[in-house]
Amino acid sequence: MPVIKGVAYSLVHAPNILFHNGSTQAMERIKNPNSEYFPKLRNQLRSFDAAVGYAPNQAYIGNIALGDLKAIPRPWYDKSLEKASRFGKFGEIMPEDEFYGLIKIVDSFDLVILEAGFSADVKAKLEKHELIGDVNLARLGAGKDAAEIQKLVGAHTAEGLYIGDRLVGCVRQAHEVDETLSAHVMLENLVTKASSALVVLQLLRNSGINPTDVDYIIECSEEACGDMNQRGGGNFAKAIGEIAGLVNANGCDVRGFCAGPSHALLNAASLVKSGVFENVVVVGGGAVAKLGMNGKDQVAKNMPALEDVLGTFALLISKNDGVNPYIRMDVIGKHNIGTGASPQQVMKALVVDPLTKLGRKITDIDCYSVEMQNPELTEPAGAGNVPEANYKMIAALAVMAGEIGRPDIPAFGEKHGLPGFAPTQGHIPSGVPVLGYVREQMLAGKINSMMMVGKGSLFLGRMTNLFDGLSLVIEKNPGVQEEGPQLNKETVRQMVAEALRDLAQGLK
């Protein structure tokens, strides 16, 4: 039974990347460069302290329990938690200036240029970081003159890196005509690589594993690196492992839109279950495009631009240690090609069908982790409370199965559900944010089972109209079971010989 031996969750506060590079903002700038949206957005960007004090962000890095988050009245954005910390037991919330330094550190092709004074300031900060300090800070270099950076940005051969109105660096294009190596794409890819490297370093610390003991890495973000001859050729996984010192690991990238982490986790668990590898890291980095995705709606309602953080996660999947929660490999919920696309059909395939194979009822699972988007990010855009809608659908299936009554639907969500708290980073909210919390609960003996339900919208790629989905059952580890008396080869040989003699006599 493969187990979840370690977890890490981190956020990167990136309001300026949101303003200049988020897809919603980039499209608005092309269609309407003088849009009144931009000055309003600028005024409604949050400070780093405000992002740190935001309750869902504190829950994401493990400083408050999800039950405690549920008890805080909404809206959450108009409250700041007292004594909120940048660092949590799962990870951290990194400020944007330090993250620019990290982007430079992970840059292998000298595409990132930082202004000299800014570079010196960031280096002084990163030297104090308990994880980054060991990384090759010399790669930050001395920096360049601001005029040189301005020239590159002005010529549209580089994307600027800003702190407010100050241009502090840039990311250069990697090719003159290849759009897949444009400055914008290289910025997106380096952000994914840097944020992933950060969370893998935190996973190593949290789990205590020696970096040399990691065998394989599966990266499952929503970006794809390559060039014009192989746009999604990869490999983010090995690039991240190189930075994190995973010198004995190989790896690959797995893509599945929002369901990507579920597929990656299944692949990792299968590799461990089969005995091919003992320790597999699953990692997902942040998505630049999703920053400020619903920004127009939030700004129109005089809310802060809440989609200002890049989400990351990393999991360590290892062979059974008799302690950590294990992933059941005898039953997997999956959305088959022929399943159909209605919400009821999707949820039946992912929840009811695998539980039926196990001989269990829907109500037998203690906790369901679905699409865990923070509702304060989705409700202003008219998408509603996504986790709540998922729990209602699961409860409706329980009603159809005669497990609960229709009036019990709200109570089902309270008992088996959790509040949405994850940033709308596409793949990040889909099932995986809850695993850190659930692992703690199982280790403490408070819950016994959970189902992680990941779903994806494949139609976004314009190749198929299909949805996608995958679910996994995770359970409290019963401990290593004592084995019965072992039989040696000679004893087995004698038993077989006696059985054959008995059979021969019977035939006579």
Given for the second form:
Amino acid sequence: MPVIKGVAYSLVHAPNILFHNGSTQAMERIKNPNSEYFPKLRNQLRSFDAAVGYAPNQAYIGNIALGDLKAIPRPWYDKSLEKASRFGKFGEIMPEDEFYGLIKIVDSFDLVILEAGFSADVKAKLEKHELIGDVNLARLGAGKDAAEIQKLVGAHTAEGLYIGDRLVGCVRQAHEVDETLSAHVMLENLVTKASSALVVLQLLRNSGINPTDVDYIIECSEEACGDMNQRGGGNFAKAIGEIAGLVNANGCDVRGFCAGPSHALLNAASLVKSGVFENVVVVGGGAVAKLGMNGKDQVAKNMPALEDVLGTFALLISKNDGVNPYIRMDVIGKHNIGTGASPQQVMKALVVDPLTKLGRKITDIDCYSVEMQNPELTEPAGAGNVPEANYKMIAALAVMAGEIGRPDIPAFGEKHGLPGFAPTQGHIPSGVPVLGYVREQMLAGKINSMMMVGKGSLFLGRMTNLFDGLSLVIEKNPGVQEEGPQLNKETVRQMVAEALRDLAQGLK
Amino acid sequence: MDLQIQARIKELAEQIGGEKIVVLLGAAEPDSASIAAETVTLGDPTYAGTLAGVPLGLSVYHIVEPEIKAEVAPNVYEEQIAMMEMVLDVDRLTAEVSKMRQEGSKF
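Okay, that was the form predicted alone. Show me the form predicted in complex with the partner chain next.
Every component of the complex follows; first up is the chain already shown.
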């Protein structure tokens, strides 16, 4: 069985990228450039310290357990955790200025320009960073004059990088005509690459694996890199691995809207299970477009613009070590083409069908990881508490199966669920953010089984009205390292003897 | 309501006539259902889409309303909707959508 040998989760605080490049803001700027929304939004952007002190963000990087987050009364955004820290056991919350430096470092085509003074300041900060300090800091370069950057941004051939009102750099277009290489797309893709590289470096540290031992990388972010002749040609995976020093790895990009990470995890686990590879990294980087996605609703309700962080994760899937939680490969929940799109059919396919195959009840699974969006981000926009709704659906299926009574529906979520805490970055909330917490709980013997349910809305791509989803059962490792019969002289002798006996029986 | 869906509903109403159309909602949140119901009756309250200021007055129901449940074969309802019926706030959804229907439906 393949195991989850390591995890990393990080955030990047990006209020200025939100303001200038998030898709909600970009659309408003096109439709209504003088919109009253922008000055209001500017006032509602959070400071770095506020983002670090925000309880769901501390849970994301592993500084508070999800059970403890549940105990903190909402709203969470009007209070700051006392013991909040930028760094956590899963990863970190990187400030935007350092992240601009990282974008420059990962830029392979000289598209990123930083202003000279800003570049020097950022270099001094990154030199102290535990993981970035030794990585290619020379690539930051000396920087350029502000006037040159202003000229490029003014000519609309580059997207500006800002800290407040100060233009500190830009990302240039990579082609004059090709929209897939425009400055906007290059910014989105470089953000994905840089944030992914950061979280892979954290995964290497957290897991202790030698970078040269990674065989394959499956990247499952939200963007497509390519050119006008192949819009999603790829590939982020190798671009990220190159930065992280995974010199013996190959890789590919996997997409599935919010279900992308589930598909990536299934593929990674299958490669390990089959014995093709021993160590596969799954990585998802941040999505610029979704920054401030519900900003209008949050600003209208006088809340801070809470969708100001890029979310990232990385997992190391390896062959069974007898220690780490393993992914069951004998039963996979999947939304089939013929399943249908009603929520009931989707959830039945993802939850009931695989458990029936295993001979288990819904209530036999200790913990369900569903769409784990932080409800404070979705409720103002009328989308409700998404994880809570998911837990109610699973509970309702348990009622229909006669496992619990209808009055027990709310208690089911309390017992088998976790609070929503993930940023609304599309792929990031979908099942995967809980794996770090659950892995620890399983290693500590507190949880025996979980089901990760990833779902995706394929209709957004306008190619099909189909829905999508995959679910995986993950269990505490019973400590058996070896799998299958051991082939030695004795077992071969027995096998030959049995075959001869069968042959003799057949001849009678 | 999605702007392109608004455009499609307007086009359908013009092509085949509003009296022949019933809009069936599946929104999970009562507030969202109310806005969707208002959009196809009195017009888009957010003034963002094609139906801004266009009172189509269509007949509109939520899938969990008793009138619709009565129209669906019980086994189909059990297979497709029963789970959500347990999850959703049926009373509030019914109240919100039926209020808009009474205020704005012409058919």
